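Okay, so here's just one chain, in structure tokens, the form predicted on its own.
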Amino acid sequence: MSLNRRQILQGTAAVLATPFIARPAFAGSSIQVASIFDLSGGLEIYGQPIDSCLDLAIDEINQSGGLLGQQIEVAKYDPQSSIQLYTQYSTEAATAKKASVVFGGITSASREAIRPLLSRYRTLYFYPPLYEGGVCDRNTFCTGSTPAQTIGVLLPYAVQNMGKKVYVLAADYNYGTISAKWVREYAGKAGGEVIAEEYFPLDVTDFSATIQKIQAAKPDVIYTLLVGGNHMSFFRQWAAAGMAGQIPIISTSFGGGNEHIVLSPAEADGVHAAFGYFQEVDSPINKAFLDRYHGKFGPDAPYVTEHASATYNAVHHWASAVRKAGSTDRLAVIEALETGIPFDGPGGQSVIDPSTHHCATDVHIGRVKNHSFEIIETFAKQQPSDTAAVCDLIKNPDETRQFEI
């Protein structure tokens, strides 16, 4: 994802009347880490799960006796949705924190903005959230799905069961637009076409003449890869309007920021959308990580969203290649890594690919019910195909960009 003009604006506009939240002290004997994730200036409902999954993984291990015989400390910084903020923080957890490892980024505006200034002081980075593939840096792992993982499956599952005629709205950033291209790729393998594609900056609000557009294309279903505001706007205009539950939507964005909780069900019930993780997946581990997550968070604790049970596992894939390397040096830990630790994860066995630093994840699809996500079907491990097409790190270690794909 990335951010708008006026949100960087009104997100560097808060950094001057707050400068940042909680950095805690780091003891001399503790292994520092450093997160980096925006817990307001408007991508918070992103942030909060994703920080909560964060401290969960690390008071695991650390009440598990820690790493290398010390405990993890944290650094956490709230760059306040600000692009800014993001190579601020990021600067200062290299070089005045010296962090071990930095988990950061919800936008890929922000991952572009960190990753390059981590390699360049060769300090290990992991981006969590899902995206639209291609990052190619052997400093950098991404622990959420790519477009190959959930829109490889969904496009299938939408032309054999909803029909071949797919509508695409789309935000209008390199998330989205890169993604529509691997729609329009896979519903042509499926058997499918699109027949329209729309793309709407992030403050668009009035979505009338696109749903006018609809009806009068008549398609069998509609992908959307909106975000945030506008998937609320279009929802709710798309209800208001007759059409709820008149044609088929699917999408791989919708849920990441909790749009089926904050929706009403006559707006959002049947949406179905495919992620590397959904809360409601039925499985002992699952069970087991939300048993500790609302023990330690509350009963009302966040919705667990993609974007944060892929960074309890990038938290844990870290900690497993320390615990390899016996050390938290960045080279031994980038090697272990690339042996392939596999991790169980609540959504299902992770396991990250040496040739891409992606990992090979489960993939769930999911329709909404009543603020709920049911389960459809699973695919287990699948691949970062998207990515693994044009990075080979193994072959070309020092690639550090990303390649549109």
Second form
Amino acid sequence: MSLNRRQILQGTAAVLATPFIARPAFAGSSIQVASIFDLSGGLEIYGQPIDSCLDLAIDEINQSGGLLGQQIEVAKYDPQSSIQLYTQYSTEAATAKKASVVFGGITSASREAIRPLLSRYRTLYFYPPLYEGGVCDRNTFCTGSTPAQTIGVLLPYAVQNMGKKVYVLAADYNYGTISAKWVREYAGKAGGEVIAEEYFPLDVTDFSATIQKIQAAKPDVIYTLLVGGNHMSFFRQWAAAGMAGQIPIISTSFGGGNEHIVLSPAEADGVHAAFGYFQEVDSPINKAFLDRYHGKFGPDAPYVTEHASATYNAVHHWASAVRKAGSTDRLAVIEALETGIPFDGPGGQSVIDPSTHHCATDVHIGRVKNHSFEIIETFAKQQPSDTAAVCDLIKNPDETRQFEI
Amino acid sequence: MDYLLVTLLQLLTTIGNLALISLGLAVIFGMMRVINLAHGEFIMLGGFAAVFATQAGVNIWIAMLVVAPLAVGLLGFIIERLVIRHLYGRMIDTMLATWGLSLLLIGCATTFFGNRVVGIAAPTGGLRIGDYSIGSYDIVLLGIAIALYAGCAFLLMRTRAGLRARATMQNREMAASLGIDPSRVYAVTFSLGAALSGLAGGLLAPVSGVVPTMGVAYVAKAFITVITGGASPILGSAMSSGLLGIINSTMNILVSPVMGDIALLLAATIFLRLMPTGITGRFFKGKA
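Can I get the form predicted together with its partner chain as well, since the one above is the form predicted on its own?
So here's everything in the complex, that chain up top.
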């Protein structure tokens, strides 16, 4: 056996590094997972409840004896709403931490930054937030809802109960523009029509011109896909113009950033939204979930959004696949996930669809009343049919892109 | 008919908003020649001051019109004494210092107030014009903007204090030799500019919501307005607000808010190419 210089150096480095790398691995022999969610910066309001629900799910698994006889240990990274930190941390999670799975990403931009990286490092990846659909990647699982699931139920409801003419306001980036296309598509299917679409940069704060245009166009219903701070500006100015309650407003982004809690009832009451989860979902599973959540984080813990409940589902989906596979090996877990083990989450049953790696999930329509949502209607087992139209991972397992649909 | 009226009001509102966010900068940059890149953060802090004061139970009008300018004016005074006074006449240095200050203020606001939008509801209701309904608060803002400009013009042109301020800004040594204390005049003028920025922030809080990073959206517009205005800061800013506001809101209404912003920046670029000294520099040479 002959050693060259490089091998000797590598060997030495490995020996020297062992105490640092091996310590967490041997301490009670745990399973390493990583989470990368924005806990500060502009996306903090989305990240906080997500992080809490991740903790809750991991605690539950650890307290019930862990996975494969081991405890789960989570390495948490806060990318501070910066894409650059996302790539840096996902590289670290995959290489230095050797995480079995990474849960992470809030915006579509952050997801698209780390998804290829994690594929390359062969590290399993879960993206829980709701988004515009179309990701097709065998290494990636999306547990949040897509437009087919939410817009697909909200528009027929609106056309039936509010009227046919829809006016769309959307944030001017991929989430808003792609979702707006879906609104047009589903409006047509439901027998309605989109009479105007307007896109807004994220820093626009003055909506008075738009409010005037809406009044001139006289739509039956307004669909907002705005995101973040300016979403609230719109509602404030809408109410200040005396328009609150004059034209019904529906949305599949309102509430995701706690808009319904920050705005006053006079400004927000009556807005309809559709999500895979509302805190107000009336089921024993959700009640027990919320008791545990508030027990752990206190009565004033932030409102649990769909982003957060889908993160909770993601952790449990992964855990049951690991149990089924009897290993944390990436391919074995993917294959177990592809058998579609159902998980009864707080929002209803969630089942992973093997051909898209998205979830069939229950979707609820809620109406804002006094800082909370009243659930009006629930639609069971909505399929991610938008993504399914373009993505078939059973036929093309090597696909790794996001389709624009 | 009602559409026309509403559109006209819309136009005036945009002009009023632009005028409001530029006034503080017209004093600090237009008069004092201090490139204050923290102008947007002064606005932001004014917004926070108004929101917190309102939440603490202060009457909303007092919070916006008194608490916000006082708080930011005081902060401006401290900043002038600590930093700016060492840098008069050194443009690049003030630019860097205030840029750093802007980042510092954003960081502090994020740390202490959290990075989320806070806001207060507009204190006045809607107004019905024919088939349309608009926010009457917009009109209140316009009225306040006009009053502020008139007040500032009066202060600078017709009072002794204004005369001293203008004299000091034109020739510091000469003013000093005539018995004016330039250092004091600078401090007071800077604080006044800061207070006006804070007032703008307080007044805009119900319209736009307040978030630590909101200043970024305002600082460029304010600079463009003041520079386009040219040599006479108050009159110039008022006129360029009118000009740019018309362009901005026309495109807003005809096309989209994105085009409105593009048109505003493009128009300012073209104007400055044609009139490098701004509107008042070209047409009001030597006056005001």
